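Just the one chain here, laid out as structure tokens, in the form predicted alone.
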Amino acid sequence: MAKNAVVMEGIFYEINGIKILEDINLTIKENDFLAIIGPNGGGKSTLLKIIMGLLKPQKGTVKVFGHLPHESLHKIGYLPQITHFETDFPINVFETVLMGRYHGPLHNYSKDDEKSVLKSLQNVNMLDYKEQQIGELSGGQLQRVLIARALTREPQILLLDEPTASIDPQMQKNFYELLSKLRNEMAVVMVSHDIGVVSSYVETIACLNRRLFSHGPVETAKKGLEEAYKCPIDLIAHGIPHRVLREH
């Protein structure tokens, strides 16, 4: 039986009196592949930051592998939403990923750090590009490198915030297949707006718009999505041609 990776109970979070999250109860299992879906401003990125301990809720409890978030930070890999990346910075792929093993200004990188970088690059099929400058990579290749940087921490849960936002649609299929492979070694939690595509790959869907409208298998997500988006949704998963939004 799969153990719990994350347990959130009665989470409330607000800023200046404005409720961002309200009474969130969410359990994420080890090796789950979860998509958190909902409209802009619905609290999806905030939820990830609470799991990491970057934000502290006003009410409720969060446990990550049975401990407080800051005590389990070494078990979490994180890929934030990327709106801009300085690709002209003079650094290659290997050096970029090595930054994920940073131990502070008084500690040099070790042989184990370098081995972890090579393993992570191999996991995302980017080992052959280790000497290439990041400015020469495509959007999909860069995203793989940044995932490799998160993987060097050897996490037990990988959190991704809108990971396909800067990827060409033709590259997205390969990217989702990579995540499907990674979930054999860790839980994968992905914030996304791409309802139709992610439904073909993820195991479970959480529908979030300040409140959690549903959380469960893809096939049962339709009602929760309609409540979260406030409009009708047609959702057919697992590669069958589908229509995401019907006229409303």
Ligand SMILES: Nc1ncnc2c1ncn2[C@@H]1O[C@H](COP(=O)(O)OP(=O)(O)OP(=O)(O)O)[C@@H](O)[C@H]1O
The other form holds:
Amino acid sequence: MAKNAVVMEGIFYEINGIKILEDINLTIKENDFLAIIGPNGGGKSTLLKIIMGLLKPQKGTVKVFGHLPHESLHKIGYLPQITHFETDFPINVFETVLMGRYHGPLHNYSKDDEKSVLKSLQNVNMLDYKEQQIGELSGGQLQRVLIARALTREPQILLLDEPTASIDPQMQKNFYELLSKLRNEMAVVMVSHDIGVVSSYVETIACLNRRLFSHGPVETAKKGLEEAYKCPIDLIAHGIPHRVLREH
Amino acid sequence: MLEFLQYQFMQNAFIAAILVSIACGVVGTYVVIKKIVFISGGISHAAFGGIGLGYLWGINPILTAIPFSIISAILMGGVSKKVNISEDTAIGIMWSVGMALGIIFINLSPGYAPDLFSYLFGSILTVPSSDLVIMLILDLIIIFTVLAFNREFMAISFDEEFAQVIGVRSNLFYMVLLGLVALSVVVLIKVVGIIMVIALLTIPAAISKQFTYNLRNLMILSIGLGMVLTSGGLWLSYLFDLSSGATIVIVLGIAFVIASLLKKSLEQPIKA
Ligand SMILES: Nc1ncnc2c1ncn2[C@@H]1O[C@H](COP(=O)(O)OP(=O)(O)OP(=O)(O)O)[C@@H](O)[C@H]1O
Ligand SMILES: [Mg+2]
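Same protein, different condition: the form predicted alone was shown, now please give the form predicted in complex with the ligand.
Expanding to the full complex; the earlier chain stays at the top.
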């Protein structure tokens, strides 16, 4: 029996009286490969931040590997949704990824840390850029570096917020293949808008639009998804025609 | 040309310039990359309250400025997290209230306040040896704190959210960083004065940032530039009998313009 990586029970989260998340109950197993989809503003990023303890829900409990979120941070790898990034910050690719190996105050980075960083950069095909200043990268390259930063933590659960947003098709393919490999070692949760691609890789899909609409294996979720999306509708705005779902 | 160095006050002035450059090179780098210029300006002005307190109690104002600026730094950085006001509002309030407190304290002090102007506008030529010792100690505290916690400062400056995810106590280290700003403000007060502190905290690092992407090099370059430019300003002020603090700031400003033009011309594509 696989252990639970994340257990969320009765989560309510609101900002200034506006409900962002309502009655979320979600269990993620340690070997799950889950995609969270949903319209803009549906609360996907918020949900990930609650799992990491960056945001505190007003009601409900979150357990990550049986502990409170902030006690399990060392088991979590996180790729933030890239909205805007400081470009002329004095830091290079290697140093950026190395930060993922942080061990606490007064602990220097070790040789092992450096090796792990190089391996993670290799995994996302960015090793050649390790000396490059972070602002000199393209959006997609930056995203790959930040994926490496999440991987180098050797996490037991990987939380990826729109990891393929600005990555080219070839690299996306590599990336999904990498994830298929990684998922034997860790739980993977990714937020995505691209249901078409996602459904051929992931095992379970959850649709989030303030409430959790459907959560289950891709095959059975499809019907629920369609239902869920009829109410949020937003998906059409993402340019994904409904028939994509039926074709699978 | 170097005959002016034989005076004790000139020697002190140059030592002060060096001590000041260390503080601004190290802390100024974080001020610039973390974009906390405004809060640093607030801390430096609020420090005037501490100066006034020194007059009121009849002790060295530099000593009272230390706790005063640290407390105001913590209030500015921390209040906005607890109470629902934005940080820049908190800064604006502390900035002016701190200065007002200083003036009231001085009003309440017996007699009149000698060399008050040296705290406002700086007076590198009158830095006593005892103040140099204080400046040296503060510099050492700054250097050791940064050596110990550079990983945390880097993490919170670059990506505060990710810093939290990797377990850096962001709020705590932000406060420590503001504390370092407060200490460097105290180091700088005697040299350029409260009103112009921010120039030394930002300009050397802002110049250096155009030429290196490595944090350590950035600090070293800023320290070096600070030394050259403050000493240069000091020498010019002596030569033309001008106010030393203001001359140093003008020299820094001109250096910034020259460096930016230089950087731009280096980046121009070479036309065939
Ligand atoms: N700081 C904030 N103040 C007020 N409202 C906020 C804040 N942060 C998020 N929200 C609101 O919370 C809701 C959920 O935001 P969230 O970022 O989780 O959405 P999302 O599903 O990740 O969307 P996207 O697909 O655009 O990334 C949105 O309606 C947003 O307006
Ligand atoms: Mg989002």
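Numbering follows the first chain given and starts at 1. From a predicted model like this one, the values you see are computed outputs, not experimental measurements. We call the rigid core the largest set of C-alpha positions that still match within 1.5 Å between the two forms.
If you fit the rigid core between the two forms, you'll see the Cα of L159 move by less than 2 angstroms. Taking the rigid core as fixed, one finds a CA shift for M126 of 2 Å or more between the two forms.
A movement of the C-alpha atom of L73 falling short of 2 angstroms is seen between the two forms when the two forms are aligned on their rigid core. Superposing the rigid core and comparing between the two forms gives a CA shift of 4.6 Å at L142.
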